[in-house]
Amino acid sequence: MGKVVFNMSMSLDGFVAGPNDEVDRLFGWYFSGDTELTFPGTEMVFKLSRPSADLLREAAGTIGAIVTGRRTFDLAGAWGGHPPLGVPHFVLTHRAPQEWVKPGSPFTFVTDGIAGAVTQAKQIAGEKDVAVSSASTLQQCLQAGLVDELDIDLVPILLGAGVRLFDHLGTEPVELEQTRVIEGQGVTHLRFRVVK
């Protein structure tokens, strides 16, 4: 079975999003270099580093499903039902949106909680990882002991205020051992294992 695993962009001061969910200054590294890369599932080019480029295609080929927010599919518009990397997505709500509740959909919509999302999705994905997505989603799995790895694309800017990717996690502390840091252009990619 593969690991659950957690990337996101994020702020020096740990913003991974502004005051009004605006992230277009937390992506400019993908459109900072000069090598081309087709995001799998979407028909999104970016012009990465090469040593982001190299990173987003290994890392895009072990995702085998995706667990998400309500809050998150509602700001992307359900991706306008092509979500990133073209794998099934698991999004915690309270209700579903029956307009995606049918046949052929790529989205499951998971009303149990965040331990139900992860489960579902890891049957889906099988041998390959199951990627977390979203400040609040991450938030959840961190406090029930779900996330095996933490990749952050750190970015040198300091947004002063908007979503932080680290509050409401509780008093205990989450013990990390970095595992692999890549630079790229405009952008500091850092592995981290949760230590359980």
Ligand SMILES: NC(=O)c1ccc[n+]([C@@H]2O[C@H](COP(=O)([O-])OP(=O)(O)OC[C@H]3O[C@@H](n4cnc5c(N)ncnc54)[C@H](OP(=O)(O)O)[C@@H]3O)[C@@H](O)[C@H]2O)c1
The other form holds:
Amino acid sequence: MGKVVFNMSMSLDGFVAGPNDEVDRLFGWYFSGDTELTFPGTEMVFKLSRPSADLLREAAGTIGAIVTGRRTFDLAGAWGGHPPLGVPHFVLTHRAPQEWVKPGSPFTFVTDGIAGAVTQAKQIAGEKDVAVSSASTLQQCLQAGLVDELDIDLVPILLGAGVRLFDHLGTEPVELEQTRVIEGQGVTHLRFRVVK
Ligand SMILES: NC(=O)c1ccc[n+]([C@@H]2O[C@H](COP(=O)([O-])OP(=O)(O)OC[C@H]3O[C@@H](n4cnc5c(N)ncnc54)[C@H](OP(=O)(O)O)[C@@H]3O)[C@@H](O)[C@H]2O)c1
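Can you now output the form predicted together with the named molecule? The one shown was the form predicted alone.
Following is the full complex, with the preceding chain placed first.
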């Protein structure tokens, strides 16, 4: 069984998007290097520094399913039906969008809570990891003790306002062990193990 890992880009002051859900300033590092990278199923060409490209390649090989939230799904326009890394996505929502509930859809809509979403994603991912990739789903995973590792792509900007990553966590401290630091171009890739 693989791990449950989290990955998002975050500003130095802890935001994963600006006040209008904009992510352009946080995603600059995907296009600021000279190493081109593409993924199966999408025409998007990333231009990364070598260390960031190596990390993304590694992630593409180890992630078998993704858990996210309905806002991310809607804001991304369902990724035009070609979600990141081409792996099955489990989308937490109160109401499934019927146009994507069909045979062959890369999306499974989960209405019974975070534990159900992670369990289903783990079954599909098998030996590979499950990636959690939205703020609200990470918060729920941390509260439920479901996440093993945090990968934060730390971007050197203070956004000042927006969608805060580490909100609604309750009052109990969550202990972390830093296990990796890699410098990219316009980003520092941080990895922490959640101490359980
Ligand atoms: N920096 C990055 O790397 C990055 C990457 C992707 C996205 N983003 C940004 O992240 C933001 C979105 O994240 P978010 O945390 O605000 O929203 P989110 O997790 O994507 O979606 C939240 C929504 O998911 C549904 N949901 C969540 N938990 C649920 C549960 N337990 N049961 C049923 N439904 C549940 C609810 O939608 P319903 O009630 O409507 O069903 C809820 O309003 C956006 O601003 C986006 O631009 C940043």
